[in-house]
Amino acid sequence: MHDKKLSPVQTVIMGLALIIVLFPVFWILMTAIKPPTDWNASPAIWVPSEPTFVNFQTLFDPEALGKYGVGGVSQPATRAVFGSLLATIVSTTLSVFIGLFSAIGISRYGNNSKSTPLVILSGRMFPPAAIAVPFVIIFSNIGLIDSYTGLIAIYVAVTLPFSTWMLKSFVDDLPRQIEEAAMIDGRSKLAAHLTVTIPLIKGGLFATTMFIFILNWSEFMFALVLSYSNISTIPVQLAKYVTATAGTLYGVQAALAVLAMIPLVIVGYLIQGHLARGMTFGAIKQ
Amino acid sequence: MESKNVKLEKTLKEYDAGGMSRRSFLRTMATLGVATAVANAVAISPLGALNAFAAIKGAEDRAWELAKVAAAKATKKKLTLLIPTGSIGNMTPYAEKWKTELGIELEFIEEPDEVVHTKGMQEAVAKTGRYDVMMPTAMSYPDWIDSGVIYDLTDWTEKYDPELFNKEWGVVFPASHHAQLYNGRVAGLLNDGDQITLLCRKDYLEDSAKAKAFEDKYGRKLAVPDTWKEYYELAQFMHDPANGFYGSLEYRSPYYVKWMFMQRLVSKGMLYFDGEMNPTFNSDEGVAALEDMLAMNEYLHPDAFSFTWSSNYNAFGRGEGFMNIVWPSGFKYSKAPSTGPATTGKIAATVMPADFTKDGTKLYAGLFCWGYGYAVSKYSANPELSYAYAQWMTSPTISADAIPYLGGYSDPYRVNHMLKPTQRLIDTYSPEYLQTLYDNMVNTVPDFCLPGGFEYQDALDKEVHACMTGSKKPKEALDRAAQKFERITRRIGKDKVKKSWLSLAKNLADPIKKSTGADKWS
């Protein structure tokens, strides 16, 4: 740690940067506790004079906004929150798990073929909108449409190239002699990777998990296209907070956005040490 | 003990015979549980009470009888409805009745309104049968019918007669035709009268100092505008940006701006195509319409370029402008104290301003844009039951009851909604505004209710927006849109689109047909 203080100019720039970065968060937090009359007020109301939790309440009791004369909210967000958690946690786990072993395989046992990266990344070369409809047809025929199994399968398929390639860069940067030393000590290849490779790329693993988690957590298009009524996720639910009598329910949207932030903030906070290390791992080694 | 039906019949006969005042007739009907809409319409019907009662309630009764038979046969005791988010308020009040009396559960699948069309097209390939009833806008019917995802309802409507074209309680002509038919066949039943009308601030019009200043400047009385020129002058006169008050709030934002252009274009006696499917909006009239819009930009609310329908309603309800071009829901919004605190009791509404055609004829033309309706999915397990639901919900009686409920998009669309309104309709809108809706609706021109309609609309929207933002000159933008239109027509098939276009144009109001020359197309 260095104890050099920031110059006044640096302090001002840092302060400005913080204001810019934190402004959307501040605005969402404030909107989430505003009553409907303040959502669109002009001039804007920065801090509500009468803060309320009615927007949060509406997420679980759609009729809560009725006391402000706003009707037409029909669905609680409970299912969407549950759906997002389920789909994101399962698909992230699967994506990182498969990606990790793919990365080790390519890095340690691959034939250095130049086409391998292309093949793995090919799934990412199409815009989601272009591949959504074929998936609808396929999933309809095999009974996976409107099911969490189908949604998770898509999420894994879409994020696996990222997890594979992010993790491959971490494995590549690890000297293979360390694993070989473990093998000389009598460990099998699998045991060597489990006890040596994985602990040593822990930072990268956390960074990748976080990245894939964010991708899945915020995914909108596939969730929208593949859902009818059995499945729901937070991004899709956010788009549904519109009523004929009050227009877009900005306060309720903001309340759900605040809830959606919580897992990311918690996970980010818990792994911040690993995150910094994971994100800079390659750079240090290079 | 006398049955309810016998009592009802006796009351009707007594009223016909002149043995009962209108007030006691309405009171008795209410006691018998007859909806106010029916009672009102029956009381003033020239058919006589007995005949009128049977007639106006007929569509509802026929649908209910069909629903009972279909529900008894149905193996799946649930109807699933694809509806746009925000529309459920008009439907939920009846779910309990369907459950308890028919044993049919209503399941509503809400989707953001901008994806309802796509969801329908998706169902055409996925064929899941997940939806029974689908609620698109009128523009979806051609593509949905052609892709085989919804039924042609004509046979059912002939058999069960939903009273679509009845002069006293049918859907107002010509919306009855252009928002429900595709190539002359019934594709859906309208449940939302989406037309745009003009709102003004009545309190400003009644301000004596302003009235004098206006008369001194323009040489005429301060009143709601009758023509687009008057609209422009009023916006100019009322524009007071220093006090956060603007001349008008009409849209310049992507997706909405095309309607502002289309409305002006049709007022000048010009449609989107001629009788041979050649685009006509890049004519002198089209250029003049864009130039009118560019001139108006100076007197618009600063958020006009980013307005969505809801932010536009918000701004007008907050009292930030003198005029606004809105759907009927915008009037409701501005009238309610909770959402329109600055405009409650201060709105004067009027039909869309007129313009002059090349030969100097003054032409009133409105725009029927958006407008939800019920369609029946071809993959439904219970299509007859689904149709029965659509007819029942849109019947003259049930629809009059459904429209005033909070949290739904449904606005008046039948003659009885506007000319024989129930007290609840009056409370929600106002007799004056309901009359304005009727006067405007009889002159409406349809949206692009054609095969590829969304593509045409999108192409026009992008070019009009480019012109409004200054990146293209009016003529350049319209010529480019015309090129795109020709490409879309070629790809879909000229004969196919032409057939649909001529079918639409056939049902325009006579003055519009005459001014645009559509009366001579064949």
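Here, rigid core means the biggest group of C-alpha atoms that superpose within 1.5 Å across both forms. Everything numeric here is computed off the predicted structure, so don't read it as measured data. Numbering follows the first chain given and starts at 1. What changes on going to the form predicted alone:
Once both forms are fitted on their rigid core, the CA atom of residue 42 lies 2 Å or more apart between the two forms. The two forms, fitted on the rigid core, differ between the two forms by less than 2 Å at the CA of residue 226. Once both forms are overlaid on the rigid core, the distance between the two CA positions of residue 236 between the two forms is under 2 angstroms.
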The other form holds:
Amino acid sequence: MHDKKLSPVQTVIMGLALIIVLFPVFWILMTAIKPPTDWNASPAIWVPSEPTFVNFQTLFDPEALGKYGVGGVSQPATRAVFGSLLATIVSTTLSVFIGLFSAIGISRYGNNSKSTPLVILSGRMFPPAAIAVPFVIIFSNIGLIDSYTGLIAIYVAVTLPFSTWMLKSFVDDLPRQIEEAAMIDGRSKLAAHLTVTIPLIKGGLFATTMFIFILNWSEFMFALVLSYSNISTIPVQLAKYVTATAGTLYGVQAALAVLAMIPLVIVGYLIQGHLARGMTFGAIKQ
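Next, report the structure of the form predicted alone; the form predicted together with the partner chain has already been given.
For this one, just the chain is written down, with no partner chains and no other molecules.
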């Protein structure tokens, strides 16, 4: 089945699909190396004749665009990069850690209730805008608004259903008899899961961690409504590159987008074999 060749029509459709998917990436890469004079040129300049890295330089030196007569960039992107790294790494670690033991509990000690998936995934059935407002009100009352603690908390809350359900599919594939043999040898249930279950699903654990990392790294809605002046992330910083004199700084936005894509491309490459299973929560067995 995997050796079946595509028909000419399928090849054309696949080619068109690739063009549509890759065109925004091409445009972002080209815009990132365009000088300010080429950002809004008409007709559009597809490939700059004089590529420059001034947009990347502006991310960390707001005055770099001054030689083109463009000013008004208020702050470097350093804080946003740090904020994204901090919130993503901590929230991903917590989400996977809690999700791992939740998955083991549901898979090994659950009652196989059909409502369990609905309960776990119910938080993801609502659009982010619908659940963002309650979080803003609650966090404002308990002092977590505009703080990394609040941002990490909501990232964990949002991604925990994904990590739990993905890891459950990997635990389900593991024969119970292996853990039971460890318990017969004298290990407690916790010790059996720590020394047998987790090592045997380390591939799925790694894939889940990377998948949750992607979700947290690219999250925008919650970071926008929960941050004011104390915290920032890369997606929020992208929306701030607008000045009164030059308008939207497309080149600087593209440069920051390129930097933000690098971890996602690396992570996506590493877990490409698990992505289909991750997106279907184990419905596809490999």
